[in-house]
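First comes one chain, alone, set out as structure tokens in the form predicted on its own.
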Amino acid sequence: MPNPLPIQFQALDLDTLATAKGRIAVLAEPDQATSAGVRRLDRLTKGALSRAIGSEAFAKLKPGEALDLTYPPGIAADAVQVIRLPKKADQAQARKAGAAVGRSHGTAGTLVLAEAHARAADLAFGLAMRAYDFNTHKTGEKTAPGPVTMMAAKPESVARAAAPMAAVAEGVFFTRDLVNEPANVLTTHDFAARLAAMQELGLDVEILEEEELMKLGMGALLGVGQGSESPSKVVVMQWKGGKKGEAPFALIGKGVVFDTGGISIKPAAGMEEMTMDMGGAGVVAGVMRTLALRKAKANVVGLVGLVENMPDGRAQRPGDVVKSMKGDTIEVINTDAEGRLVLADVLWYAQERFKPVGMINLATLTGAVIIALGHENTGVFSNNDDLCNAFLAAAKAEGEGAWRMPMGEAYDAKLKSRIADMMNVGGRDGGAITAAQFLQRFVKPDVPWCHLDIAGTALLKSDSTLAPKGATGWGVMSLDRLIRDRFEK
């Protein structure tokens, strides 16, 4: 598994610049005073660096982006990345200059001249989540990326800021390994013997195995991977690291680890990016790790259906009727509408078992939200104001697109079925919310509930600010912040 990018943290050593091999980056302004090490620099490379930052080239660039002066004089560097960035960033800003480094960086290595902005520590958080490289599956000798060394005027300081940041990496980084894994890797068993291994982290881990989900009355989660040679289960990972007692805020996931739609089989082109089905499941992983890593003081459980859909003799059907655990019975309509159905179960037996203070379901749910929203933001549904404000503040904060979407009876009504308590389609006009609705009907009215549709956010075909195309992480960011602003203190 890639681990984030280590960064050493050291003191200022400007006799240093000379010789330093690979890369180096500075920050500048073109309107500030530039620092010591940019001075330094300067003067080793005979102006090289003062022209650049006075160019108008530098001048266009926006916060957080860079140019490279390539085999510059004087030096031993091949290059020497030039960041723009203010003295007062913001966050964002200071992950974005980071992110230019991490996108860049090399096998020779980088040094990094963070000096004494305030924002060095959100600088390497940057670096190290853009650095992510999944080439697990590639053959070929593999090349190391090189070290990564930050400067700093208060070295210890930064590294005690950055500590619980590169927790959140690690979790991100998780979370981008299991959505990138294709599917004859990624089974069930193997997604939860991965989940186990947490256990060395602190966390508690259970494997709910179809007998016992038998037991229970699964029957709506079991009727999705009836049809799969991979059998069905349910992980619960529990962190403690509240006050004894405490009942836990409760995080849940889709884990469908490949979904062919079942019966109602999806078009050929695009299925292989299917292997991302379990994409919810992925983000409930990653921040348990996370939270396991930085002893987070919260009690929190996390629980993940894995499944996976495919025709088969023995798959389910369209018009098939099946009973949740709660008790209501749910006429299938679409079998590739089957991700609600895993949660629908999942989602009760969380209250049932754990009494949550709150539960918050992550799934790649619905194509019609990426319609509504694009891959900019998550579609965010709730029960409770005060929740679903609390976690748009922290997405906000942690800057990851979320957006709220309307629920209502209306919408309901049109979950009325024939032949049982509901059906798990509503028809394709409001799909997202219909989705939510659905879902709503397996959360007790007094618990406080969001229901994220990460489809448009968990994966994506370019790169953006903090990753390469591929897998996102989306939302291990905003649940650690929510955790630790709404539970930790």
Ligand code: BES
Contents of the next structure:
Amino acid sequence: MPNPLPIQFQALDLDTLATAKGRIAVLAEPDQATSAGVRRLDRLTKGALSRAIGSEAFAKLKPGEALDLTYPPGIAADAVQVIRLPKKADQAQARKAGAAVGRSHGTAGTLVLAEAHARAADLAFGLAMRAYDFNTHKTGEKTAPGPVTMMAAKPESVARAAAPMAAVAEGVFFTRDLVNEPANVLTTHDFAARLAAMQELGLDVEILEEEELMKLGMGALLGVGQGSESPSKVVVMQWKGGKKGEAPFALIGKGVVFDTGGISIKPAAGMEEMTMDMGGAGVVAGVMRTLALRKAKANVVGLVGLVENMPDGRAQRPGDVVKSMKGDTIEVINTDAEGRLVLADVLWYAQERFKPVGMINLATLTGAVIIALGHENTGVFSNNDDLCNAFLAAAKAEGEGAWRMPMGEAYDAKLKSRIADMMNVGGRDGGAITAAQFLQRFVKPDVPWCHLDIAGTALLKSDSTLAPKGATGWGVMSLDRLIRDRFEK
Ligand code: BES
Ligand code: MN
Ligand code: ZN
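Given the form predicted on its own above, I would also like to look at the protein as it appears in the form predicted in complex with the ligand.
So here's everything in the complex, that chain up top.
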């Protein structure tokens, strides 16, 4: 697993600028006084830097965007990256600036001149996040990233501020690795093993096998996995950093390691994308990792339902009726609406066992949420304004798109079945909402709950500010912040 890019924090030493190899990144703003480092580099490069900063092109950049001076005279470095960043930049601008460095960071190494900038730690975080690379399946020459050195006026205080951020970056990377991993590697067994390995970090990890799930009555979850060679599993991860005996907050994730659709099989084109159908479970795992790494002062339990949805002689059929752990029966109209069947049982189990103070589930649940919101926002559904608003505020602060969607009885009525307590689909119209209604049937009315449909945000086909194309790790930052703000004050 690639670790977050390690960054060396050092005191300012301007005498090394002439000889530094690789790239040098500097911060500037058109109408603000240039820093000592920029002035020194400008002298060494015979005024190239001040020309760049005074240029029309630089004036057109947005905060956090950069311009490259390649092979400038007078210094050993191959390039100077001039980043537009005002002295009073906010967190998002500083992360974006760091991401500009991370995106172009190569094998020769990078020297970042953060100098006295107040947002140096955010810059480092953005850099590490964007430098992520999933290359474990590329053979041949591995291009290991070069070292990153950040020079700052107060390197110790920057390092101190960056330490908890490194825990977040590592959680995000854990999620991204899981989501990027193909399904022949990340089987239910392999997934569970990677979670069990987190016991080293102080998490309690239990793996519930099929026999146990059968005893618990998880007929909805087991029905989904019964066509696969990979056994279904529920993994429970507990972080007990809060007051002893205090009820935990629960995070629940859909972990469909591959979704063929089952007997209601999906079209061939694009089916390979369904390796990411464990994205909800991936985010839960990433958050648990971050909480453990930064020794969060909160009690949080993470539960994931790990299954594979395959067509097979033993697979469940459209029309089958299964019984959930709650006791309600479900007519499986479409075996491709499997995520909600998995979550129904894990949600119920979480409430029965842990009596959580609240819970949030994440799932790559519906294509319909992508039609509604595109790839910019996760669909947020909730039975509780207080928890929902707290989550939306956390997501906003972290720059992760999230948009609340409506719920209501009229949508719920679409799930009525002729022969069972409910159907697992409510039709094409409002498909993301009827899926949420289905989940809500397995949430006790007094438990504050949010459902996050991350089908559009877990994986992107193009680069985003903080991630190269592929898995984003959407939600790890927001959930970590929510837990910090709500339970650790
Ligand atoms: N895993 C899919 C949803 C999905 C679609 C995630 C695209 C990411 C990208 C889910 O299990 C599914 O197949 N949903 C169906 C539900 C339908 C059968 C009611 C869908 O959205 O088409
Ligand atoms: Mn499906
Ligand atoms: Zn699915």
